[in-house]
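A single chain comes next, written as structure tokens; it is the form predicted alone.
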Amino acid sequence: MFIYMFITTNMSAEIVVRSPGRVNLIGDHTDYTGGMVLPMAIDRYTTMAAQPLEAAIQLTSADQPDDLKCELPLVDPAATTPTWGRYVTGVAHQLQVTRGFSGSVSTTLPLGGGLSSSAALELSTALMLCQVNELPPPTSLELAQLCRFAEHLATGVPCGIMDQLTCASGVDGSALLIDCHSLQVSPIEIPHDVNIYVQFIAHRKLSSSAYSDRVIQCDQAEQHIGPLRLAEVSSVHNIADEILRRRAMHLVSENERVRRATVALALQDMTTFGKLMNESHKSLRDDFEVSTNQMDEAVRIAQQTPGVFGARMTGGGFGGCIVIVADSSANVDNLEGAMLVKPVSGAKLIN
């Protein structure tokens, strides 16, 4: 639990903070086993504007029908209503603050789209609370860890650190190679003639999906062959249980794909990068079973579009978005709702 002291002030000016969302180019479900991921922060944001308020949080949302009103300090953030407010109160509980804020929040991220709208809300909340309580500004890693624990506490979803760390650590023009064991973040520049699109397919909620089951299955697989981040494909065949074997096969092969994709991106070998994306989707579909028929069809259409290097589902699965990497000359008009996104810097104070 994070506990900070604060100094009471007479701050009255409006404070504005902003956090980007993220898209994961390759490396899904590897983060909570300490594996490798290659995401990027994107130019779609959650923005919060507020003023300090003693002993309470009052927040209206431009994208949700119900307002959040709660007293501080919090006892049980998981009991917060409306449910979207749990991402806010989970952060407040982790910080153990008694000064809150009154304001509004809005987002240009599709809710339930697998682009980390929840992490962006958490990071915006953490930055706001640090400002109104005059707390020392956290590092990107401290911010990410705090918000990850807050999500565990408030929602019960055992997410890894990829979402929060990407949104906190984004670098303009670059994807981020993240080792989720060492927590080392290495920017990898994306070629200027490469376009990245996200296409929203279907709304999803991780808390009502089989996400937690996958976390448990990976833990069970590790009891047979040790840490999946270190395992080799040959050892996976020693797992007798078919389901655990397929779950482990995805994790082990996905870590290797991330490593190879990173090299390909650094060499601007987008043909190889795209093939690895396509292989990743197949693995998520067949071995990890987190795709859907609707997602598979959207990926198939994208992969067959001239100029597209590769396409795959992105995020936790069971709906959400697909990500498409293409040549800048590719015509994606047949991909309904495909949205061009660019890599940007991480969460920060705007005003």
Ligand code: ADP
The other form holds:
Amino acid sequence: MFIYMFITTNMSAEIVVRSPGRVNLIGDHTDYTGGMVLPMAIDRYTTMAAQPLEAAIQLTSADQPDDLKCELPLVDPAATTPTWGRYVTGVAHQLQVTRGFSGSVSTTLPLGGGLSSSAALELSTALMLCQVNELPPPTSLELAQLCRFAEHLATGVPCGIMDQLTCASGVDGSALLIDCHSLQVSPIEIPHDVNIYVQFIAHRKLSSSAYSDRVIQCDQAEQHIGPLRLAEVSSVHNIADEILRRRAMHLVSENERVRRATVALALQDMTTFGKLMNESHKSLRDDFEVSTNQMDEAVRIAQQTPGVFGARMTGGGFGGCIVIVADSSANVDNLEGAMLVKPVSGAKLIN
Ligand code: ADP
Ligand code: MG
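What does the same protein look like in the form predicted together with the ligand, given that the last one was the form predicted alone?
Full assembly next; the chain just shown is listed first.
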């Protein structure tokens, strides 16, 4: 009781942390097989403001009706209610901390829109817990890894590291080439006369189970031809099972597209970059089967808009957003709700 009073009366300065969301320009479903991705952190943020609290977390979300109240240490984060709180308690469980916080969270990201509001919530929680527990500041990679495992705990979905690593290590003005095997992150500058838009299509449906199915299918394909990140198209043809062959074809061709798109971006060859984005969409639609009719239609309209270099679904699929890369002079008024996003730096302590 004494400790509680001491903390609540003496540590009144509010701590504020913030994490961006992300959009993936090219390279989807490649991260969990150690492949290549080219995302960027975007100027839409989750912000958490709180004060330290001994042995508990109390958090209000501006975007959810029910508050999170839990005691630390946690026994089973996957059983937390309300369910959104699992992303928070998953992080607390990973960090094994006993001091929590009391505060609020809000976001300018859509929830369940494929722009990684979940990773932004996890990263904000991790930064907050490190701060209130006076832990040494983690590196971006350490943050991303612990938040990735927190998401596994929270959702049971074996996601890759792209979302958390992008939101943690964003670079102002640049996309990030991430090798999800070596975990090397290389910023690639985005030309000033190029605009990037996201167009929200629909909240995701069936994503958890379908995502896990794809992870399993990639694993099965690897049992035939070895690591997909190293495989050649010629070896994919040796997979007898038609579904597994198509899944593997997407992975192998997508890794190659990311490599070529990175070179094109570095050379400011946006025509080639856009063509690779369009091919990526086709592959996700036909071989990996994670798009929807609504997304295909929005992508088709975007691709036909003058000044647009390329457009594709982005993220896990089954809804969410499409991403559009266009010349800054392009008129995108016909793309309903298209939102201009800028590449920004990663999650950090604000105050
Ligand atoms: P995405 O990460 O693409 O937005 P997910 O399905 O992975 O979609 O994560 C969305 C979920 O994350 C929400 O349904 C909610 O449970 C949780 N979440 C994210 N941001 C917040 C927030 N600011 N407040 C409360 N819950 C949040
Ligand atoms: Mg998410």
